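One chain comes next, on its own, written out as structure tokens in the form predicted alone.
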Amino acid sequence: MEQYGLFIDGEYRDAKAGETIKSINPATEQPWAEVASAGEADVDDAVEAARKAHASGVWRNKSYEERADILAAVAEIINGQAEALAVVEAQDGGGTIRKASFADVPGAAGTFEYFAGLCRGYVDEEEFAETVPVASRNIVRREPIGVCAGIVPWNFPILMASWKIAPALAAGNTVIIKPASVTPVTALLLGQICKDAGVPDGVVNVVSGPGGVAGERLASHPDVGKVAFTGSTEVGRRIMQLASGTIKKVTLELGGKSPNIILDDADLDTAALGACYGTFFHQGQVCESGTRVLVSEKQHDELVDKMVSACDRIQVGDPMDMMSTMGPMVSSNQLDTVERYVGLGREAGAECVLGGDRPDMESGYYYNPTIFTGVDNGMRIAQEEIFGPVVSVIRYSDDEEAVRIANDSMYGLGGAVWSSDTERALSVARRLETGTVWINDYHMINVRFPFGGYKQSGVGRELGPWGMSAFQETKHIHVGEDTPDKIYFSALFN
């Protein structure tokens, strides 16, 4: 079984009390790594490292031109190791070979590369003149804002990472990365790949342990200036709550429960086809993905054959093999998730027209894609987050109806609108409540565009310069004019 210990300060170490978590390879239901759980103690280690390290300027103090040296050089390296580190993340997780290979590690090299080209020629200081209300230099400065913690979801571990770390690093300061207990080991590597990389001891730090302890410490540390989490809903209120105690700085990307609509001028074809993407793309545990597919009423019984239909190219097999495109969930307990959730729809009289069941499999928390139809938007499996191969179906009228179900929802994370009409996908898209919206497309986030979502689905945004920025505090500095005799003292003095 293959051992990995928290990364502190530049070298892999064992937890204080000695205590360790395995990982569970969800296709085998066996564990397959050891893995050190960190107490508070470990998480204040981590701190204290990130801490020195920005305090003594080993980081914050090297050019952006030598950030992007750096940052480039851990892309380099994922690169290099990109057919380890996919094993790793389909063992880890149960995400199939075929996303980690072409998704997930590139996704990470790519993230690090996207944000060393940010740096290049990177402008932190303005300068303005002005007269108003009196004559004098202004400069605008942007700055790190020192540590940072990273609380990584087990979705998308190595690249939900990587979203953390870049940015963090690309602005100049120092991160703790705790990943999720159920997936840790990618997220430990990558904190060796920084170093190997050029990253100074201390900069980048990370520790695998329980949330309860590991990821409550971390935001509510008085040394830790910012909190980025990932993460559910529930679990971002309790980080937004624990970061007030010392008004830390959050960025939080949390539920969705995203409408796929598709217009009635819509290819269906293709619409059908994008909404099982849409849903089934990593068995549905993806926050953004479109687990409510909206369809006129006229259409509605022919885009769900074909969706039917689309389904049976979908093979849901071991995920070590290259043709599987569905793995089994990532862990018992989300198996149950799934379970309990369509034992929901059927009571509430939604109709499952395919799967609502699990494969007939040796081992592995598998699960079968699983249409409803009959599906009303205030049924529980419309309006909660399953996080699991599952999608709703509703009928609507109009586009005007489309748009009002679509935004009757707590979260506003993702969305797509299918129309042969641009300028009407467009106008639907603008009226709907949601941080991104595709057309004719579905899950294609860019590095280079802001990512985050309207109301329950989180606060600020990640990805591009708005997620540099995230990672900065800025600051207005005065120059006042040379003067003796500055009139305006007079408010005060005589």
Second form
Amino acid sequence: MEQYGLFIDGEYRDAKAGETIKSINPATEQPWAEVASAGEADVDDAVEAARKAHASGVWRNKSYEERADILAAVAEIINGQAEALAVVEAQDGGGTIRKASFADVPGAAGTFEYFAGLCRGYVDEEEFAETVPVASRNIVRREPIGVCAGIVPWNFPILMASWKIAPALAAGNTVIIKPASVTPVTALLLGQICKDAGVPDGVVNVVSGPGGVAGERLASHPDVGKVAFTGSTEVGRRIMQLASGTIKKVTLELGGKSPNIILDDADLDTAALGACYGTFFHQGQVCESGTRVLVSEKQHDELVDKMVSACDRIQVGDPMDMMSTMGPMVSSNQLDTVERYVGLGREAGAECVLGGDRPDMESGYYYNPTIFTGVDNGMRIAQEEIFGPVVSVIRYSDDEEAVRIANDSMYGLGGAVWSSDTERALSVARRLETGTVWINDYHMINVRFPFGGYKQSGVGRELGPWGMSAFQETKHIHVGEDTPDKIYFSALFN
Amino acid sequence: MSEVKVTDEAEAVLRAVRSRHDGVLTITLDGGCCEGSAPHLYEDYLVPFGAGEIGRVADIPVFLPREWQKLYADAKLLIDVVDDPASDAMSLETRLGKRLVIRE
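Starting from the form predicted alone shown above, please give the structure in the form predicted together with the partner chain.
Next comes the full complex, and the chain you just saw is listed first.
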């Protein structure tokens, strides 16, 4: 079995207590790697390494050009190791090798490239001359926060780690990443990749370990200035509570139950593919999945027929096979959750028109693409995030009702509108209470543009310059006139 | 009325957690996303506005978030436990390599 250590202060090491976690390959149900499992003392070491590195100025005093060169070098090394990283990713999390090769690994490299680009020519000080209320020079500076923790999920391990590391480094911070315990390996590898690219020791640290120990310690530790978390709403709520102890900055990218609205002038062939892609990509284990398909009464049956036909082209199978387009669920727990919700959907009277069962495989936590019709938006399968390949098709009578149903959710992460009339689609998109809306597309997250949630889908935004701002403090320096004649001092002095 | 019960195995785990913590223990039912919808067991938890107590298991109150109360009006929930050494929930039983789950 392959062995991996914690990456702290530029080197791999065992956990102090000698604890390890075995990573199970979800396709074989067998452990394939054993990784060190950080206890509180290990997290404290990582925080101390990051704190010292930040205090030394070894990273924050580098020019933006120097940071850009190193971030670009990280991207280059990721690209150079792309095939090996993709294989690790597929074994660790059960995502297909197709997804790892075309989405996760190039996405990770692209994230570092993008933030390298943002650093080039970056202006971190703006100056404003003011006469009101007094003559003054005003400098607004962007500075790093300090030690930033990134807690990342198992659905896009290397990509989500990159979404935290790249903007944090671009802004001049030091970082500690806690990968998900079921998919820790690529994040641990990223530690050495950063070092090889020229990131100084202590600037990037990676501590695998249970959320209840390592995650909780990071979210509570007084020397951590910011926590960026991607994961479930409940864990996000807990992180926010823990972070409140020292008023940490937080970015939370949480769950969703996103609406995928098919307007009645949409091209149904494409919309049906989009409805399936929006839900079944990566077995539905994607936070912005379009798990509520909203379709007009008159197009309902035709759309459902086309969705069912489209699923013929989905191949559930061994994630290492380039022809597989859906692999297993990440864990037996996740599979149990999906089965429970499919049962609840049936009990509530929704009709399962496709799937609702597991494929016949020798091993692996596989589940078939599943389509429910006759779903009322008030049913639990329409309100709770299943995080599996289960889509609820909901009817609406007009655009107004579609918007109302779409917004009737505690979440507000993603969503889409399909229409042949862009202006009409835009008018619906503008009324959706979600952080991202795609028109005639799905899952097109772009590193240049902000991503995050309304309502209980999160706090703050990642990616683009907005994502870099989330790793910065803003400072105002007022340069007053060097004169004894300060009339406003009369507020205090006679 | 929603109703919540607990299996013997889960109750034993809750008592084991109780013996390790002095603070007020709370279970909240929530989740979705990566952790799945599941019970979360916390010490000194700030119960969100409007969350309602739907019962007690092993003397620990179980809360449902405000948004879920209508959805779960008739739910019969059973809190069970599984072995899970790799959970990332911040629920206290994970420190024992266990994870509370919902059966219904």
